[in-house]
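As structure tokens, one chain now follows by itself in the form predicted alone.
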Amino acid sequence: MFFRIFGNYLVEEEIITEVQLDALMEYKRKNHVRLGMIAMEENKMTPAQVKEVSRLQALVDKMFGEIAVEKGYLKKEELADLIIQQSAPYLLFVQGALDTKIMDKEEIAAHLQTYQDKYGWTNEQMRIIKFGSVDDVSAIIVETEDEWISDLFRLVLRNLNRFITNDLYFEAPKRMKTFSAPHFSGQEMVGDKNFMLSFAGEERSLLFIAENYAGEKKPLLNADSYDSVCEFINCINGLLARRLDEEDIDVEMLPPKYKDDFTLYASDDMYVMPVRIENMLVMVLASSGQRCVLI
């Protein structure tokens, strides 16, 4: 998370180049270890247990470690030790910048202060940006006037991180009445409350989601690949529907839709959140209230 947030800022300010940022991202990829892998390496969990916990993540809105503890595969103390072994994103960025000779510590500290001043982050918010998870960072960046929409966006980011890629960068959502894009895949929920969630953008960004969620190569954005994107959206909406049910809010998930060259009109304001996955832009659209019209 920190690599893209701070790295993209450095590129936008022409402090480093896209090539240098790519080198840092490659460094991150080579030095990142998933919690499940660490657990297996430390003989704390078997491969079968790791696979089971990963599968359960698609059904319940919980982190890998939470599920592993609940299943009795890890003790809380063991989980804490494993988490410590994972590389903190900020420290990994500093190490990568030093090892690749892109920047020294003094330069990094100076640019961090300029970044903080530009966006008005508090020291606590900067600590979250430097060391926090996608959940932590989205809690301070993803804010809308509709609490349910904010929660839905955070669910999206959490599941993009889980199932698609950990190379994420996102910006604060913006309110819009209409939105157009070359490709669209979305789903509505109707009932006591109406919701719409969709992904829109260029072919390669939606294909990337389809391939990584389905776990297979998809050369074209056709009905088959659109179906995979729709399945991913359905998974996210299913988690929201369970939360709504806990509050006695009844909703029905309609069949997902997909369309090329579309315009979406919202009777109530919808929110659009730009998200970069592997630096490919995808726009996440969400609204509640009146139903949207797709043309």
Given for the second form:
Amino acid sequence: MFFRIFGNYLVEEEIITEVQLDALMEYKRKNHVRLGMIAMEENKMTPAQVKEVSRLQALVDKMFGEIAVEKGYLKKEELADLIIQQSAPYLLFVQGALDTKIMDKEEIAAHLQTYQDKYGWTNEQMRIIKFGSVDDVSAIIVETEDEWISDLFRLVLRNLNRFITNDLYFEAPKRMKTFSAPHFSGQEMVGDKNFMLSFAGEERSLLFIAENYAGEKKPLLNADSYDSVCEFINCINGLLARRLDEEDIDVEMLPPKYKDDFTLYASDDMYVMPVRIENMLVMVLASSGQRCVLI
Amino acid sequence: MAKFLIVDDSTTSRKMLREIIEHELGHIVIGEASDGAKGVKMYDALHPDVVTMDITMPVMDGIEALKEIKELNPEAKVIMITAAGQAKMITKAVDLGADEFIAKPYEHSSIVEILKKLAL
Ligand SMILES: [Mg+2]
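What's the form predicted together with the partner chain like, now that we've got the form predicted alone?
The next block holds the full complex; its first chain is the one shown before.
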């Protein structure tokens, strides 16, 4: 998440270009955080010590951590702690920005501060954005007046991350009365409470979801591809239905629907959350209350 | 080798299940139905060893189809595979004689295990 959140911000502010962000995303796919990088970031080792251990590592067949412990630069517990942090997206971003020479450490720190100020994040929220999973980040970014709708959006993000791609970016959901898009796939749940969950957008973003959910190439957004998107939505709604059930809220899931060139009218407000999956925009629509009309 | 009938309105879901049943478990799928009513008819015509039954489907849902299949053959083996895993629904399906219950989205390994157990 951090790569897209901070990366998109940097592109928006014209601090880096789209091409540079693509290079960073490519870096993310191919690299992991080097232990020396975390050791420096955490002030456990000096740059000179990291250089020395890296040089020794090239000479002897030993791991970086092993040599650093032997040399007395790191304690064993410190090493274990650093290994846990190796999966932190923020650290990989810093390493990537340095390796690709897009920014230096001081610049990253300064831009992070302006980003934090712009969105008014607290230090704790910033820590979640820098080190958290999609679940952690969605817990702070996704907020609506209806806790069930927020839950539903978070389930969408968790399952996009699990089944479709881990290159995700999303913004806070906004209220709307109507919404139009070239392609739409959605499902209603009716009963004690009415819900609607839909994915809308361009052909290629819905196709991307269809392909990755079904695990096969799909050249066209036809009935078969729509079916895959519908089944993915059906599974997400099912997860919400089970949670509703625990609170004794009874809903029935209706068969999903799809449509080209549609407009959705909600008599109560619906929420629209923009999500980027590998940088392709999908609008996730969710509503509760009155049923929606699709034209 | 067991004979399976897949009842699910989603072509994607049917394809995924067929893949697991045929390629990972080495059984055969002798029929696919896209709603409960077709599923009951195909059960009656094909006599499969195991039925996988979705719940949310148009025309006739999986609960009603389960009931009708059990009326045709109380010994029929029916696995409910569905996203709508509400407690009431599960109770109803179990009362009607459902043999297993698998929640979507399923983990590949768990579905393989359950299908293996039932098709033996
Ligand atoms: Mg279904």
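Here the structure is a predicted model, which means the values were calculated and not measured. So that the term is clear: the rigid core is the largest set of C-alpha atoms that superpose within 1.5 Å between two forms. Numbering follows the first chain given and starts at 1.
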Following rigid core alignment, is the displacement of the residue 258 C-alpha between these two forms equal to or greater than 2 angstroms? no
